[in-house]
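A single chain, nothing else alongside it, follows as structure tokens in the form predicted alone.
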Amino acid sequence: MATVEPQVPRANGKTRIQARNEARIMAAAETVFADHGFRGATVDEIAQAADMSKPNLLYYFKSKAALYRAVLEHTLRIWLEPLKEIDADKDPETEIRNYIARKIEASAGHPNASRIFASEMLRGAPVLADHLRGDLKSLVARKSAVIEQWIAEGRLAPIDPIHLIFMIWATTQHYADFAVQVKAVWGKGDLGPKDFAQIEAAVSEIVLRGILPRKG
């Protein structure tokens, strides 16, 4: 007799099966939204990519718009957690190197999410505008203050903190958003772990050479 997996609620109130199905839907939605954009994507396509029925998908996400928002919010959590963890009491070189590494890792692991986010920005951020002006702006202000503290202590060269953060975002996300261009110009096929390790080392070296205090 086959055993039925018990519907045990998790800490967030969802069962293991519900959490697994939501993750499956989100992964399928990332692919479809990245390929077709919000307007071109359909719930039917996403359900097919998730290998489930449309009514089953709509049980978890009530509309295409709700699913699109969930994908964007998930992307922000992945990207912003490393920024939140930058610690003023730690070595700035190590903290910035680790931040670049985690942003490169996010681009490598979630390229479709990155492209969806870029598309949202190009559309004028109709879904995320309030978040950009609110939580994101506040977070960047706090971390800019950390960088300013390091500069005041002589641990970094005098640079504009907010533009340093913008530059790290643009550079690390380039490898997801412009992957086709990167592979064509670099003469690569699909980028693998060794390629991303090389990217991480190069970006870190270039950024740190520009912001560490000059000796002599």
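So that was the form predicted alone. Now I'd like the form predicted together with another copy of the chain, please.
Shown below: the chain alone.
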């Protein structure tokens, strides 16, 4: 008999246990890094949150820094995906509205990713600096050009595209990063889907009123 592909134990180069544990570690690391930042987080705390001994965690990720890089990379994918989807050939109003909606969804669905990203920025982005100046800068440049084009066509008011993008980033991210403040000031418990729907409507309304050309 020819050698059979062992499907369960070695799915894409990893053992079943390896895949399960790496996922558990990443999930635990995301919450701890989100709460306390890179330096404030401890390997022991992450290991405990992953229900695992510290040496065992370090068997899967060879250092705290390596684990942090892995988490940041995962974070980045979630966080920047929505912007890529803005399409110059479609309607500016629906494109911006959908972008805001996707960013609010990301804040609601992955609050830790948002907070890790924020924490990395607060300390001056030692890990992400190159990425910011490279990939992110050129992505923003491309999307700014799209917005400029819409403005030239008279489909958007003449606003500064980069500050529009910053405003949308800042506002949507706020509901994840400053969730405690939002909840305390708004007088809510945990924010549910209905709350986020309301946030999305309120933010979209102000922003779109702010950038759509006046009719007539």
